[in-house]
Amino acid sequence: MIGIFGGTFDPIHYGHLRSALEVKEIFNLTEVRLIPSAQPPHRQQPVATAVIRLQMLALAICDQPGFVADDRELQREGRSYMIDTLRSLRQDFPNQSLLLFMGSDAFNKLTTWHHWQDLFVYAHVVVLTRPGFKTQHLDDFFAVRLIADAQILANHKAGRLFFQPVTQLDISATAIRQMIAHGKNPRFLLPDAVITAIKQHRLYQ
C-alpha cells in the first residue's frame, strides 16, 4: 500500500511529518508520497516557490526510509487537481492499494475539490483525525463506503472511506511564516534543514 499526503508545505513541518510516520506505521505502507501542489486551486499561491518547497521537503525527509519528495504537480501545467495526481499515481502504480491522506477540514470541504467523486475511482480516502473524534452525519455518498475494518483497505485496491486517529500536533504552516516575519525563532516546529534553507532564501521575512 502507497500512501499519498498532498499539501502546499510552505513550509513542512513536524505536523506534517509526525502525521506521515504514523500511518507509515498504522497501514504498513511500503511507501508515503508527499507531492507538494505547485499551483493550490482552493487557496492563495504560496509564498515559496513549488521548487522551493520541493527543496525543503527534501530536506525534512532525506533520511526517513519510505519517504518520497513527489514532484509530480510541479512536471505538470495548470491548477493541481488531486484526481490529476491520482490518476498519474495509478499509472505508475496500477496493482497497488492507494491511501489518499487528508484531515479532518480538508474533508468537510471534499465537495467543493475538482471532480471529488472520482478520487474514490483512483484511491482510498483516509481521514486523520483528534483521538476521540467522532464522525457526524455522512450522506449516502459517503456512507455507502465508510468502513470500520483497516484491512479491507489492503484487499481492495480504490473506493473506501476511513476514519484514523493520529498525534495532530497544533503546528501551523501560518504560524510559522508569521513567527518568522516577527523575528521569532520556528526551531522544535521545523527540522533545521528546512530552517537553514529558510534563510539562505530569505523566506517569509
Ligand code: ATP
Second form
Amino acid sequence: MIGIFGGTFDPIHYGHLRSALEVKEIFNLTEVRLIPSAQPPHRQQPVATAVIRLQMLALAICDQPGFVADDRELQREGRSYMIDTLRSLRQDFPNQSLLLFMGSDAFNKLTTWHHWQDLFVYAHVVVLTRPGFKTQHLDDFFAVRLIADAQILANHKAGRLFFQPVTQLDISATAIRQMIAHGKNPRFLLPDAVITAIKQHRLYQ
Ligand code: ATP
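The form predicted in complex with this ligand is what I need now, so please give it after the form predicted on its own.
Next comes the full complex, and the chain you just saw is listed first.
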C-alpha cells in the first residue's frame, strides 16, 4: 500500500510530518509520497515557488526511510489537479492500493475538486481526523463507500472511504509565515533544515 499526501507545503511543518509518519505505521505503508501542489487550483497561489517548496520538503524528509518527495505535479503544465496525479500514480503502481490522505478540512471541500468522484476510481480516500471525532452526516456517494475495517483498504486497490484519527498538532503554514513576517522564531514547529532554507531564500518576510 502506498500513501499519498498532497499539499502546498508552504512550508512543510511538523503537523504534516507527524501525520504522515503515524499513517505510515498504522497502515504499514511501503512508502508515503509527499506531493507538493505546483499550482493549487482552490486557493491563493503559494508564496514560495514550487521548486523551493519541493526543496524544503526534500530537506524535511531526507533522513526518514519510506518518505518520498514526489515532484510529478511540477512536471505538468497548468493547474495541479489531484485526479491527474492519481492517474499518473496508478500508471506507476498498477497493482498497489493507493491511499489518498487528507485532513477533514480538505475532505469537507472534496466535492469542489476537479472530477472528484473519479478520485475513488484510482485510490481510497483516508480522512485524518482528531481523536474523538464523530463522523458527520455523509451524502450517499460517500456513505456507500465508507468502511469501518481498515483491512478492506488492503484487499481492494481503490474506492473506499475511511476515517483515521491521528495526532493533529496545532500548526499551520499560514501561522508560520506570519511568525516569520513578524520577526518571530518558528523553531520547533518545523525542521531546522527547512528554517535554514527559508532564511537562505529570504522567504515569508
Ligand atoms: P496553509 O496554512 O498555508 O493553508 P497548511 O499548514 O494547512 O497550509 P497544506 O499544505 O495546505 O498545509 O496542507 C496539506 C495537507 O496537510 C492537508 O490535507 C491538510 O489537511 C493537512 N494538514 C495541514 N496542517 C496539518 C496539521 N497541523 N496536522 C495534520 N495535518 C495537517
